[in-house]
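First, one chain by itself in structure tokens, the form predicted on its own.
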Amino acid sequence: MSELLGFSGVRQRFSGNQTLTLPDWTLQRGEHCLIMGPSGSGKTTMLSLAGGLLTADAGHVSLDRQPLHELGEAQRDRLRARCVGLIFQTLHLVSALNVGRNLALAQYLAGQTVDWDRIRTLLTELAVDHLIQRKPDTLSQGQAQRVAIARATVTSPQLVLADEPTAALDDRNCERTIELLLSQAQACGASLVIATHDQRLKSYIKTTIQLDVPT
């Protein structure tokens, strides 16, 4: 395996005078990891730094051997679109587009040719192929979450980042969601990083980074 993601000496300012100091960390290609900790410990911040949505106030984050602080915003956007699949707590599906076109947009932004065979196959694997013409606001929470997983993996990214994907789910739906994430990450050979406070996920992913609330 080779390094996909690296954190070194990273510090990030919070509101007021608080500073989050993050552990030095290297994620290998194909490796999975949980980022755990209570609310306010910086889980989402760490995920955002990993995906280039934020740049570190101090220290260095590298993705696919690219130091993110050396890249301009447009360059980071292109790298993220090419390398990273994102699943947010708020799913951010484009409401004006149907399910199929949400996935097609992800391919387009990654610089890929829109591949409808890939889109239909992936939606079939996630048992939501019958929703391809539906708009996001007509989907149930579970359907929308599956579509979000499909959108995050349709480009065959190197890294999938998921923020609290099992929050507020019962045990059965938690199991379904994590198994879908793991199976889709494996299918495209991606590393999977999940920011969560959900202790149930430790039985699926053994590598854990534990964060604490800054003092």
Given for the second form:
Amino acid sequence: MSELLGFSGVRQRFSGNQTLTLPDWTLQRGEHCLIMGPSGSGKTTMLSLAGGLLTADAGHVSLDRQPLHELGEAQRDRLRARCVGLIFQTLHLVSALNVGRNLALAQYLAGQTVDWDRIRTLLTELAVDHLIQRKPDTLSQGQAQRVAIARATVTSPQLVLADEPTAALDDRNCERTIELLLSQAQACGASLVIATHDQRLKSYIKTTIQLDVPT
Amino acid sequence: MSIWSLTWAYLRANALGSALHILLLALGVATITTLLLLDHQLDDRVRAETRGIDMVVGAKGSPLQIILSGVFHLDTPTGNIPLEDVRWLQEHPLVAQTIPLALGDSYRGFRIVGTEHALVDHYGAELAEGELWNGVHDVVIGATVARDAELELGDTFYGVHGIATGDGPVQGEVHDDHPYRVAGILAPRGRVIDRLVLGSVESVWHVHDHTSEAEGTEAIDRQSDDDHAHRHEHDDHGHNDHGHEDGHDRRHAHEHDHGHEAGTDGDEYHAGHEHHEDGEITALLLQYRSPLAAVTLPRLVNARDGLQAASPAQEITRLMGLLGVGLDALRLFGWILLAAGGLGLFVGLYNALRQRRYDLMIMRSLGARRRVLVGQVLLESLTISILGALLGLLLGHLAMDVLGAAFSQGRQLAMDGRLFLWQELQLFAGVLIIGILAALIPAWQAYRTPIATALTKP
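The structure above corresponds to the form predicted on its own; please provide the structure of the form predicted together with the partner chain.
Next comes the full complex, this chain leading.
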């Protein structure tokens, strides 16, 4: 086991004048974690910091033992491409490309060679292989969720960051989604970090970071 | 997956928008291209007609009219000049070469020009069939004359009195006593000569010599050679005397000069006898022997009674100056169109690519490198720009070709769209620069926006 992600003394200004102070935290490879807390407690901000989408105002975040604040923007982009799979609250796919090609784009931008076998296998595992030719804006909510999982794991990242992946789902779909996430993370040996206020997920992932709304 | 296939996907996803951008751009480029081609060819044709002619000497009158009638064969001449003046010019040490022009008749709206073979060389024209004229009945016709008047080698026709000015056939007395025979047809040259009927100076005189009907018939036999023709001149009374009062008066004023000169030389043109009219010509094209002539010769010519020197270069410049306001307005209009087209392209691409910022964010979140993002946007913008510019150039040339063929003036000046100007390369480069700018600005803005704020908002 080695350290994949580390936060120490991180503070970040957000939504105006409030300053978010995040707990020190380390995540080992292959370990999963939930970031829990009410709305406005900085869950998404913490994910953004972990993925290098934001840099901390104070303190250090390290990813794959590299201090993010010491890297340039382009280097962070490259590190993220190599190590991180992102699942946003809304499905961010490139509208001009069909589902299959969106996955291929993720591989291409991560500097990998496009592996259509992996794309097809992944979509089949997620039971959306029939959507491979569809454009993103024709997908239903549930289909979009699965495609988002596929897009985040197609590059075999070491860290999968998911922002509220189950918030809009009923119990049955919630269960299926978390199981798919866990199985895909397992398949590529990735750590799974989920920001959520969904208490149902606690039964799947035991490690939890609790955030509070800053006062 | 590559920036090429990504670009292709974007262009296809917004096929209508892409096509409209290309079309908008193409229309702007086409307008400018047509204007460039038109401007260039007008200028080129005008300069080509005057090339190799340093001065035109005609009867006293407007120099511009002399150029228009003597070089472009558009206007009526100012009158005639007597032969001893022609002799004087031909023998002048400052003059290298002269070509006489004797006008007066036309056939079906095409001018019959009495001249020398040198005129054919001057135009760089070549015979398509037959041979150059010999004697007073042979003529060589330009390609347009042959086509429009449906004349073939060996055909005969009669001239009509009156000088064609390009407004269709002239209504005048038919010289049915003097048939012309087509001895040669010139290959198309794309110049004024295509619309001329060329014969000897003597033939024009001969036609107007109504006092010697007998000689006219005698001359029909094909024996007539140059010497033979020269003999007719002696009875000639000038071809222009029924129409041009101006020239007529002037000729009388110079009668005594004719007599004087007649005694000293018996040259081929000279007609020295007591009859009050000698052979005259309408204008003389001449080439200077040295640049010095440009300074002194016009003054010497103008000092002689009844003569007017006209410099094609000066008169064309003057003409362009008179038309200048209109041409400048047209050019300004063209530049405004170009600016509007460029702005249209910029706005179109900028808008299209601004909507792309979201996609650019997604790609950045996936780790896209700067050169991939900027490269893709640039490639897309350049694809539209290049296609638009190429289509525009093609349309511009097509439009010029159609314009050149559709209007008689265009045909007369042999204008078409089958030429390429170096300014078109500049235009092409300018369009590419606009395309690059329109791509770089949104790409740069996309790169400055933090990804987190753009993507993590639900």
